[in-house]
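Shown next as structure tokens: one chain only, the form predicted on its own.
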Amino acid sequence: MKNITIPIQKIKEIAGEHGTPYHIYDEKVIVNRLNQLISSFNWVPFKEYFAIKANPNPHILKIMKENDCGVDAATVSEIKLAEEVGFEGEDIMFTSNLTTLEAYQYAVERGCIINIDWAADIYELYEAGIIPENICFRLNPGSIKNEIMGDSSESKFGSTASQIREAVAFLAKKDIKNIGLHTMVVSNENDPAIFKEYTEMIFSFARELIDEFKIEVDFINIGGGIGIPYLSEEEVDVNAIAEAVKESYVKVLSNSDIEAKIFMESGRYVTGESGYLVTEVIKEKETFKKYLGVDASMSDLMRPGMYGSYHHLTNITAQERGEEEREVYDVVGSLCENNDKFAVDRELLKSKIGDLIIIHDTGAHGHSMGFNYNGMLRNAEFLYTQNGEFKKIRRDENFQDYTNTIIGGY
């Protein structure tokens, strides 16, 4: 059984007053995770650039700003969202791919750190007169494998070492003496050995560039990728991950005059465990197996349907009535897609129509990946603040929201 950090009585009250489904986030969990991450890397000049894609609600981004973080933006829209909260300049890392000149220009004009995915873009930027002040290159090592991101040699992201080396040679001739490096090759990963392996690789590459081109590498962004314990209550050992990175840093860089800052772009680790999707059982069905139909769907949480990912489920109503009998269910939404499932063959307390089920660990890549297939409307978000208050931070979509971009009579 996984712990629920938000008062269950209040979760029920919101369901009664507002209805279900809805997402809710615990601010205290977010701040604790940030503090843990920052303290674990206190052996080096460090900065967290929260990955906006994980949870783009401005109220969540404001928490990052209040805790001295930057943000990582993948699109111009995410830059604009960050600007709405007050982020500017080098507090925004623009990590895009297949990037247009228009998008580059927007980011360059605002002084963002430009994290170039395809190294050859630097030639096009110079030809167009769009010259970033803060240039970073994204390395794809082609040698790291991870369950979610797969084999990096088959990834669409980043450039090879030789491609970046050519781009740095070009910049050196332009008298550019300072760059950053970046790699992001794991997702939902908690094995310190993998972090040690790939950071040693990028630190070594940084040293090669420094020695060959007499440039400075101001920072090395080692990506995000720290996972969360979807299956258990055990906390991720971020200290062990940071210590593994430190071993690589000391081995490769500390015996020289290189003093590169370390950046990260953690999203899931920071907000994932803070979030819950609250949903109600609306239908029971039995064919070749037993189904619990809930009023949330894959449009509220795509991860189980997309990746087959595990999210713990707690039937808080069954717990309160003292239910002891257990049943095995598929817990499903109402979309016209057979992968619209939150759990398959999951043993739960015997459930009834009207029961409230809490889906755990939905604070990252939950609401942010929502969509409108079948005309499903995206649902409200709430924040449980550190001082014990509850705030609605996004209302439910309505039918007008669904149709207001349509042009012309019909």
Given for the second form:
There are 2 protein chains.
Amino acid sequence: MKNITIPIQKIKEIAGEHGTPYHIYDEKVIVNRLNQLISSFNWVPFKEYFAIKANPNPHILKIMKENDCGVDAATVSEIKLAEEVGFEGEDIMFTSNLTTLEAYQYAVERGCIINIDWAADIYELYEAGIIPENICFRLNPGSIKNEIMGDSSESKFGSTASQIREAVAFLAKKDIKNIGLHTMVVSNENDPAIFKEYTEMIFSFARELIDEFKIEVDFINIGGGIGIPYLSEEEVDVNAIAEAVKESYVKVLSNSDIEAKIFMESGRYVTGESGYLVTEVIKEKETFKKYLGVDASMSDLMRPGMYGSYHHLTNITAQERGEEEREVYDVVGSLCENNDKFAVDRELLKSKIGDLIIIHDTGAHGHSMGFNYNGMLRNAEFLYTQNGEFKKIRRDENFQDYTNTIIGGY
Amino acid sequence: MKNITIPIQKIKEIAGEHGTPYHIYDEKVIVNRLNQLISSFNWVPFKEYFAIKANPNPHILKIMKENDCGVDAATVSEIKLAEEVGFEGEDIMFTSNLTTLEAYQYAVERGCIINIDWAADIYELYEAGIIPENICFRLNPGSIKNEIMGDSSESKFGSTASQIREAVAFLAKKDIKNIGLHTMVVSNENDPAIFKEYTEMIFSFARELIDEFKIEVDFINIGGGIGIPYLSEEEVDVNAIAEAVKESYVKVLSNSDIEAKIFMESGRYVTGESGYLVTEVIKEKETFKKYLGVDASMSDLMRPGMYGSYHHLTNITAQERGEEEREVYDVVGSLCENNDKFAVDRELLKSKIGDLIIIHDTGAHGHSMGFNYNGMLRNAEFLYTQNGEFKKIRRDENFQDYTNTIIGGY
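Output block for the form predicted together with another copy of the chain, input the form predicted on its own:
In what comes next, the whole complex appears, and the chain from above leads the way.
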């Protein structure tokens, strides 16, 4: 049982008028998460840089802007999306990797914070005369001291401590004495102990750099990584996480001469729970298992098919008709691909063709990961605004869109 | 070591003129595979229905048309693609699932062969007056008699034998006495013994239906499922597979009154080996492992990231410079997603920035599975025709394409 924060009546109305499947996001939930996050870090200068990849619709990015957040862009396309709603300069963190000089140039010209994945890039940038005003380095801690954080040495991201040290020494000689640091070693994690552990690691590294090179660390971007409760309606205790970060901050960094800001680049935590994928049961089928076929597919939400992720499902129509019987189903999409399943062996209220099923927590890494496999077209997005308006913010893809890049003459 | 069938000089030229990454397909390889497939089944009336999802570019579909093949469409979008190059009627097999009446209608009106996934749909079709001329049923054999074929009971596809029996009884009463049968229980498989086993199963089922209902089974679609040698340059022994199918055909079906055609819906086997993804090394990086960063990503080829699939890599530039040293690399794309890796711990010729790397066997389920995650744009496709021409058959996606469905006013 999970809450649905959008009026059911309206969800049904949109389904009737526009058709299913569609994505809908609740602005209130997004703003609420931002407020929770920001207020839990009120003990330190703090800024959230929303991870665009989680939900790149400009209408969503605009909510970040209105709530004094920045955005985190992984590619030049994402910087362009951010620019569409007026983000500029230091409000854009460019956290790319395998970054070309061309991409760096695009970001540097716009004054973005340049979060450098591969520390050695800095030498190349200087050689090419592309000098970022705001430089940040991304640390890959590798398989560090303890077991709680697991092993980052299989992660393709970031640079080692000694590589960053070398780059900082290089910058210090150029009289650049103000940098940022970044690491992201957890994903979908809610355990404060883990946040304490890994922020202590990155804070200690900042401390070492400060002491060794007499530089200032302007900010420490502790990444995203806060999970959401896909399985329950329990809220994430973001205060406990912030409290854990505070403990390591106070322990490692707090003294008169260090005032590093804390940045985050949360995606999932900010928009994940705001989103619902609304889909209709279009087929009941029983072979060796009971299947509910729905009109959404992996093109709308790839996480269950790609990672085996859990997304809660609510049959709102069965709820409304007071259905009491329950059944165990595989809930599947129509892709010609056997992993196109939203749920396997899931107990739901007994469902019928025509019922509307809500797939929960699809506000992050949902539409943005959709593909066109099997000629599937990606679906529309709606926003339920804070003042109770329902706005279509993306139309359905059509066959013309799908074939746009094909060159004729066959 | 795997062959590259396209002139290296030309691959380099296109990289220089058009830029990387790009996909390129060798028409000769496709035609060769079709010929091999068709000739190995020359002991029976045979037709290949190319699985559009493997490579939906109309220029590729046209090759199938020119070689007397049909196409297998999973969705209405795929039927439309087929129509673009002139496929019609029985040359299109509509193998959808969770099929709506609307989709059936589209296919029935065009005279496609209707491959019915869920047998009970036939009652609905009759009720709605949507009467297919060519009906086929897709069998899910479940966990059948032996271990060689594994367990299909977790597959969402098809109907049970008894469900199909019931549907055939219904049709027999309507005086429909000619149907097709379909099953597909293997994928990327080359063992003739397995093909013998499962075709014996579907042939026996046909035999039972013929005897029980005095109907004719016009064709048996034995699915796709022929694998390709991702790991070596050894050719698939499609003759051995066809021979195995023949053995069960002769054993089960051959007598004076049964002359069922054999259909296949191969995708991977036909175009997989024809395709190369050409990408450039844009970053060398060594943290806790050695990385080669390339400009292609999961947006161009999702199989390694999604399924952990092996694709062979050849550094053609290192080969040309006579590089003798070898190194072990992770070859990665730039997606902000740690599974964006084309190879893990792969030994390659020592590589440098600017080198061109060929990713092999990307002609099936390559471009067609690409997504736009991280704002990544999908890349161009080229065809190396039989007469030695190089044709651009799809342009690069651009930012305008990417943002086309977003509704303004933010």
